[in-house]
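In the form predicted on its own, a lone chain appears below as structure tokens.
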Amino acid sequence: MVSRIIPVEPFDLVIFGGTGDLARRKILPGLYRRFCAGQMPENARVIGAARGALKDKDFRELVSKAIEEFVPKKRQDAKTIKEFATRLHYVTVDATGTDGWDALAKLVRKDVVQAFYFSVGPSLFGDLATRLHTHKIANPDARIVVEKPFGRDLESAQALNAVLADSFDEGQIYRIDHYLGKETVQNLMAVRFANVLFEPLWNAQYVDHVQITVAETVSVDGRGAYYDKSGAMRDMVQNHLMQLLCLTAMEPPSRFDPDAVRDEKLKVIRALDEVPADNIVRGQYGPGEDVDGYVAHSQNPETKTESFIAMKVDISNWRWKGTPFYLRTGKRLKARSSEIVIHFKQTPHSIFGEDAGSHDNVLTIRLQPDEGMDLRVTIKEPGPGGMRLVDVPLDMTFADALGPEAEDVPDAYERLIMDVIRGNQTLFMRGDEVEAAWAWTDPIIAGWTKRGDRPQPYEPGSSGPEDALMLLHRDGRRWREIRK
């Protein structure tokens, strides 16, 4: 199998907060590797833009050393690194005064696509666009990259809509949500979409439940007093799970096109049925062995913030009416691990009778750390002793099955990066979506607010409070391990 590398356009891609970790952990590193895939025209460069007074010669050495620092050392070359690094530029740039502007509009050029990545707050998301509008840098059709939060509620998202619009139309502002450029997700529309097999069972006659899980072995130390204001149901379900759940459930669009995609997820986030209190566990992890817990991390003793969240989540539309999809994401878990799981109802009757027991087919997507999908099928065990039922996995780890390819396939900031260049809008949220998800997840903060509710301890390293098992529990299910 021969990957193939699609060109794209000479383009400045203007980086603000361009020394910031976000950039040189992700962004930088990504479009080294874009650079040795050979998808980088000969004139196309990155400029930094940030407050440090720095000269080029500076930036290219920050560079250098990320590269080296987070891309793996067989994928570095001396040589490589030294000819990326002539395409790097950088600028002194103050986002809410006036110091550096004349210089970035010097430099930007017009006859090139001009991308303009905000890797920085929120908080800036509006001086910049405003500036580079003022200052006549950006084109009629120039990109700007916006990273989450998208607001903290549908106000302030309306707010930031609002401020991004007077300087930009919608077809330019690409909201990035990092899940949506793994190579896993874009599989599972190929699965549906592509595949006779699913997309004619994909739906409440023949899904029992399905679940949607992002673990996380890190705690927020370091980060503490930012998370404490967010909390899970902000952080992670509101967007991350929020993509998943959408791009899992939307009904086929009519083209693969960005509009399309996104009007299907649009009517599934409409469809999302209020959560009642009994159907929502927060949690909180408390301190283990040598370990603080999330009080001390948020140095904040009175903190009612959740850590972790599991939800039950019901979509009244044609398709899904009936079928459960439980939600379920979490900080200090046993395992770091992503996955969707589609557990399909069992068959209506066993010929096989009691002692073959009940078993069902099952579809695992793996987002992370082991990208790939398995599905889970029943058949006889081998030997004699009469007919005798075991599930066993299909499994497609995509390092297995595509080999030393596997290395090269993009990771997501690379691949949405590219995306963005070549105007794309498929994988990134429209502000109509991104309110509606706000709509959707306001009432429910606001309901454990008003309620007074504090979060359940959990051990850090396990799978979460007792009572998210006991959300499937008493439907007759249970959560698919996290496994370490």
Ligand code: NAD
Contents of the next structure:
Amino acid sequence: MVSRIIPVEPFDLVIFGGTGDLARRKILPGLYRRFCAGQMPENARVIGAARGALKDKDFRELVSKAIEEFVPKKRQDAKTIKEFATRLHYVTVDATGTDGWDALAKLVRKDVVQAFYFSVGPSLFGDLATRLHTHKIANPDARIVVEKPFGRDLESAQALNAVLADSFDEGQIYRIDHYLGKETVQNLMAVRFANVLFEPLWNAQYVDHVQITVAETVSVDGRGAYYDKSGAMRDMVQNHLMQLLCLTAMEPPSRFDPDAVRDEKLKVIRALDEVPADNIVRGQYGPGEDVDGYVAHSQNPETKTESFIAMKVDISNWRWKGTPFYLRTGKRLKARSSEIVIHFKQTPHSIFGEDAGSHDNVLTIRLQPDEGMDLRVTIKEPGPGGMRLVDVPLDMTFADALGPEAEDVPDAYERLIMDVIRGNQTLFMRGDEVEAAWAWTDPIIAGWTKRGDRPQPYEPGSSGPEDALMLLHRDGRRWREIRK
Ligand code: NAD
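Output the form predicted in complex with this ligand next; the form predicted on its own has already been displayed.
Below, the chain from earlier opens the complete complex, with every other chain and molecule after it.
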């Protein structure tokens, strides 16, 4: 298989917050990898813009170190890092003041693709958009990339959309959700819409239920102040899990183009039922052997913030009525694992009798680790001894199926940044989508705030609180085990 690198136009990419954690861990190493892949044209430049008083050479050094730290060793090459560094520039800018804006205006070219990545705290998104406009830095085709969180409720998201809209058209705004940049997430669309096999079965008639799990092993240590105001619902469900749900549940768009896809996702969000309180389980990790509990990380002994959430979600439309979607996400769980699991119904009648046991087909789409898919099918157990049935996986781990090429599959950020440069918004959230997601989330949060609900404690390294297991048990179902 020969990978195809599609060239992009010359560009100036300005990274506001270019010295921050996200830029060092993801954005800049991702750009280096695209540079190595030959996807950065001769006169493309990356401009770091942040508060620190750095010179170009300091920024180049910072980026080289970030590459050494965050790019796998075998992908590093001293000569290429040096060449990449010549594309880097730096301007000291104050997002809330006047410092640095004239210098930035002088540096950024008007006749190339312009992209401005807002890798700063959300309170600065509006300031940056306004200043790019008032200092006449952005050309009419410029793109802005806005990081999460996009608001903390409907009202703040609407206010942010309005402030961005004062300076930029919707077609210029790229709200990033890096889950959408994952190879498997796009493969979910390929599997659904490029095969005849699945789509006829992809509905309430044949699908018993869907599980979407995003499990993390990390705690919120060091991010407690931020996380305490957010919690798993705002930090993970409203955006990442919602996007996965939409791509799983949406109708086939008529074309794979940005608005056609986003229209279908929006329809799903609008078809979500309200979630009654007994369909939600909130959890908070307690202390364990040698590890602190959530309370110690939050520094608020009375904190009611959830680090775990599990919920049963119903979709009121013709395709999905009666097929629940179970969502689950949490910190400090047993393993780092994200997957979408489609449980198909059993055959209407077993010709093999009761001894054959019960079997169902399960399609698992793994987002991390080992991106890939497998489909569990039922076959005859080999050998004599009658018709005994056994479930076996048809495995499609990308690394196995695609060989060494799979190692070069771009990371989510790499792919999304290149989509920004190409001007392709398909994998970015539209303003109305984000608002609809908040409109669904807000009453749920208001409900538990009003009742004063406390999250249930769970053991670090577990699968979450016991009640989360019960959420499925009471429906005669089981969560797929969280494992690496
Ligand atoms: P950070 O605190 O590490 O970095 C912030 C950057 O913003 C620094 O470069 C700093 O110099 C710059 N900055 C701060 N105030 C400024 C001002 N007034 N003017 C100009 N520059 C200013 O933050 P981070 O972790 O890199 O996060 C950046 C954004 O990305 C946030 O919105 C965050 O929610 C989001 N995000 C981060 C991660 C992550 O893994 N770090 C993941 C997803 C989303």
